[in-house]
Structure formats: structure tokens, C-alpha cells
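First comes one chain, alone, set out as C-alpha cells in the form predicted on its own.
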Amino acid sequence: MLATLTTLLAQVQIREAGSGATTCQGKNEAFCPSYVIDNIDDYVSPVLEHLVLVLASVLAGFLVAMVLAVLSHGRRWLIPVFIGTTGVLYTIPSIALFLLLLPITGRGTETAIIALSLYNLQIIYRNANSGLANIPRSALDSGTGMGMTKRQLLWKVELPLALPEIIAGVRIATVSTVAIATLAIFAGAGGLGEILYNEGVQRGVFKTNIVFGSLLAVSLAIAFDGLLILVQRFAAPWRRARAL
């Protein structure tokens, strides 16, 4: 009976110190799948959380740089600058841009999508720019011989034709934001950075955490890269053709 109780109280112990660790207390050395497997609902969180941040900082840099490379489209002398300004953004360390704006925008996910989209800009707007200037002279010479103005030009012939760079540049900017987006926990916007630093790192290196907590983001990365890939080829029809 004292056996039967001492028991029980061992398993009540083990399970308050860290809810579903039955199988892996005090594991820290090794990765732990039982761990995850017994705590699975606790990841769910951080990935909507960590998703939430990803689409929502790449649609407004996207935005923001697509409206850029417009402007700067008609008016060559701005491409240095807008390159120059969003250069200077990109190069700032993460974690820095996170605690600069902190004391403007507080701690939370609002700060975290700023920083994120900013360092969008850069990549999205380079593709975009790269993109329209390389628009075949024969594609506009046939719009403008069909009586095209500059504006019909560039929403029915320059944007679609630059389409697949768009993209290409969105892709890469997606899966450098998946990564970027782990730090966001310095702001107070959660994520799998959560997972990573709060209940690995403060944990005494738990490397059940720290091993899955990656494999997610890598899962992430490779997910929104496959779905713009096919995003990208049914965006470009003709090169599809091109290759058959």
C-alpha cells in the first residue's frame, strides 16, 4: 500500500513539474518523442501564432514594395533610393529592430509584423523592380500598337509578364520571414520562438523543444515555398507552354 501511494505521488509530482513529461523527465540530453507526442496540443498555439505573423508581415511588405516599384517604374531616378532606403532596413540586426520599436509600438504582434514587413521590402521590391524592367520591348510595342495608354500597359501587359519574379521574390521573402519570425518572442508576439526560447532555452536546454520547435519552422518554410511554387507556375501559363 505505502509502495502503491509513494508511486502515485511521484506521478502527480512529475506531471505538475511539466504537464504530459511522464516519459521524459529530466531527458534534457536527447530529443524526446513521447514528449512530443504527450504535449502536442501545447504547439498548436505558437504555429497559428508563428503563421499569423508570416502571412501577415509578407501581404503588407508585399503591398508596400509592389506600390514602390510602381512608383518607381515611370520614374527611374527613385529605384536608388527606394533600393538604398530598404537596404539600410534589411541590414539592421532582427533582434535590435524588435527592442527600436518596442518603445513606439509596445511589446506584441503589431511591433513583430512591422519589423517583419520591413524586412520584406527589400527583397520583394528588388524582384518587382527587376521584373518590370526586364518586360520584353515586343510585348509593349504590341500594346501600345493596339492603342494601350501607359497605365493599360501596365496592368494588362508589364504586371502580368512580371508576375513569376513577383512571386519568386515573395518566396524568398517568405521562408527568410519564417526564420526571422522565431525572434519575435523579444517582442511579445509569440510564435514558435516560444517554443524555442521560452520552453527550450529556459528550460536547462531542453532539446526536445529546441529539435521540434525547428522542424516546425523548417515544416513551415518548405510548406509556403511548395505553395508558391505552384502559385507561380499556374501564374505563368506560358512558360509552362514554353517548356512542353
Given for the second form:
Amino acid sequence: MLATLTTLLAQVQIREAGSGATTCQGKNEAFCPSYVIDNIDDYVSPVLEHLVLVLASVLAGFLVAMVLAVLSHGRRWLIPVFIGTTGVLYTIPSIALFLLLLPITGRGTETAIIALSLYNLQIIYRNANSGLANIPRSALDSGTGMGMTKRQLLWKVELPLALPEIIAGVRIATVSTVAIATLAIFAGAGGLGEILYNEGVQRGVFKTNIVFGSLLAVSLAIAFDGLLILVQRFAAPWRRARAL
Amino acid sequence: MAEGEGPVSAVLAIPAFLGSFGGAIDFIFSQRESVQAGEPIGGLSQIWDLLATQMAVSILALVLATAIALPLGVWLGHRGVGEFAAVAIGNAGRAIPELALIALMVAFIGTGVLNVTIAVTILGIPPILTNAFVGMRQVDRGAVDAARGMGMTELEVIRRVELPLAVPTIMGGVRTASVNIIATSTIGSIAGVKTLGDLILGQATYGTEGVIAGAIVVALLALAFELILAAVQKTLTPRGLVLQRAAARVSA
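Could I have the structure of this protein in the form predicted together with its partner chain, to go alongside the form predicted on its own above?
Below is the whole assembly, all chains and molecules, this chain first.
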């Protein structure tokens, strides 16, 4: 039964391959699963490149944002300076920022990662900053009462209590970056933009790749979001205890 | 040849990248021949044409997105219904790549100003809707109760109490939408609308200087929108709210 079906499919494929205009991709139909399956190898490296862009830029943005947040935590006058500076960077559309960096860092993955990191920096800094500002007075007093130094207070009380909001920032940053990183193709970096633009729009508006590229981008965003929801739960177990 | 290498070229690297920006600025102000054929490119008249198209699409989309999303978000927020939908739309909006939306539109709906404006509007709606909802929900319930106690109608409660107090959050959404809209209208050039993206994505025709010139003008356009919206926010924010926040900052 299965064997006959396979031979039948094979015959169909041979016949279709014979005349270009009658194949699914030849007719440029909305979505050709057979094309994707046959060429699945072509999608691997854009997906991996996309993952590198997202992970590297979220990590870099997170590290710098945390340093800035801790710096401005004890020096409140720095907060508007940091929010203003990162806010201006956030206002510049990603595609413009990619190319403004061109004369400085050239075309390629580094340029894309730097630009994406700057967006992540703004989102994560804002959240970390408000997380640290919203620590209940009573928690700080308890810590001080237990004889904690300022440094201990930061590491044992303030940062853990701010963690849910910090991770919320990382979640927003990651999901946005998955979407924005598709534009990295215009900075000469690969990623899913390669499927959408180079292999889609530029290849005679090849619908299968445009649909599949969009699907990949949205699935990646959903996967990261789900993963970070789990991290959020593990990082703040007391919240879960309260919810139960 | 040999004397140009080593430490000398390292020193020359700095003026070299300034040179690219300098060339880009020159591209904005003066016309030259295109890279391939002898067509005139660059110069203020071409920049202005592209800028005007992009501004028209962006302003129209921002107005449309606000007209659709703001009343809906305000009403849902006032009634306190649809929280899941309002937040989910905001999250989904963030996950949709601009490039994918434009590419899908080119593949299935078509190109042209109307289509691009609709696509750009769609990307402007989520942040405005979500922020309007959240802004209305964040208003102190005591203030709303007090307004009702004074005999205000529901419409008056919205217009005179909730909306003014929600202005900072609502405008935050409009500003995010504005960034999204300008970014997306730039890519509109792959859908046959001659925006500044035409320069940014047209290295073959305009050269690196044209690409960077496009990026500079897009960045300036986004900053100009941001400044205007910040000024709008400042005029709309009630004076009492400003004073209250300033007081909170001093006491903190």
C-alpha cells in the first residue's frame, strides 16, 4: 500500500520535474511542502545564523544593560542619562542603524550584532532599572537589619527580587530581536532574511520561501518566548509558590 | 606603496570612515551620475522626493493606526474587558517581522502605495492598542470612583479623568508605533514604493554613499517624529501629573 503510494508519488514528481511550469514551485503556488522537504538543507544555515544573531545580541545587550543598571542604581542622576541615550538609539530604525554602522564596522555579522545589541540594551536596561527601583522598602530594611553590606544587599536581595522584571525585559528583547534580525540581511549578515529576501522576494517573489521564512521567524519567536517563560518560573520560585 | 602600510594606514582608517559619512552627506546635497548607467542620482531633489513619499505613507499610517487602535484600547481599558486579547495582540505585533509582512504582501496581495500603507498601519496598531489598554487600567481606581461620586457620566470619566492620567503610557505606545512605521515604510521600497529604502537597498545603483545617505535621512526622520511626539506628549500631560512625578523624584 505504502509502496504503491511512494511509486505513484515518484511518478508524479518525475512528470512534474519534466515540465517546469506545471510543478508546484514552477507555478509559484502559495506553499510547496515538497520543495521545502527536498531542499531542507538550504534552510539550516540561515536558521543557525539567525540563532547566532539573536543569542549573541541578547547576551551582549543583557550584560551591558545589567552593568548600566547596577551603576545607575546607586547614582540616580545617571538614570535619565542612560534612558535618554539608549532611547535615542532605539528610535533609529534598525535598517538605518545597520547601515550607519557600515563605514565603522563594515558589512557582516558583527555589524548586525552590534546594532541588535543596542536595541536589546534599551529594552533590558529599562526593565532592570524599574525592577531595581521597585524593591519594597521592607525587604531592604530586613536586609540591612540582618547586617548586610550594600554589596550583599544588591546580590542577595535587590537583584533576586528584580529578576522577574529583568527576565520580562529579556523576553521582550528576544522576541523583538527574532523579528528585527530578519533585516540583518541588508547589513550583509545572513539569517532568515536570506530566505525571505534573497531567496524569496529577489527570486521572482518565490512564495514558498516567503511563507516558510515567515513561519520559521514566528516559530522561533514563539519558541524563545516559551523557553523564557520557563526560565521566569524557575528564576522566581517564590512567585510560583504564591500563585499556588 | 610600502610607506602607505603599517601604522600609517591605521591612522588613515579614521579619516577614511569619516570620509564615507562625508561622501554620504555630499550625496544628500549634490547630484552625481549613478554607478551603472549615466542617470543622475542624489542631490536634494531626489532625497526630497523619497522623503516626501515616506513621510506621506508614515503620517497616514500613524494617523490610521491611532484612529483604529486608540478608541478600541481606551474603551476596552475603561471597561476592563479583553485584557488577554489586548496583551496578546501587543506581543504578537512584536513577533511579526516587518520584512516578512512586506514580503508576504508582495507575494499575495500586491505592491503599491495603498498596500504598503495598509501593511505599515497594521504594524502600528499593536503597541497603541496595548498601551492604551494598560494606560487606562493603571489609572488609580480611587480617582475613578471619586469622579463617579462627583456625578460624572462614563464618557466624562474617560475624557476628564482616565485619558489625561493615561497620556504618558498611551503616548509611549504611539512613539513605539512611530518607530515601527518609519522602519517598515523604509522597506516599503521592495514593494514598489519609492521611499528612502530605495537608497538603502540600492547599493548597485547608488553606491555605498547613497546607502549611507539613505540611512542618515531615515534616522533623522525617525528622530524628528520622536521629538514631535514627545512635544505632543508634553502638552497633553496634565500639569498635576508632572508635578506629582517631580515630587516623587525629589523624595526618592
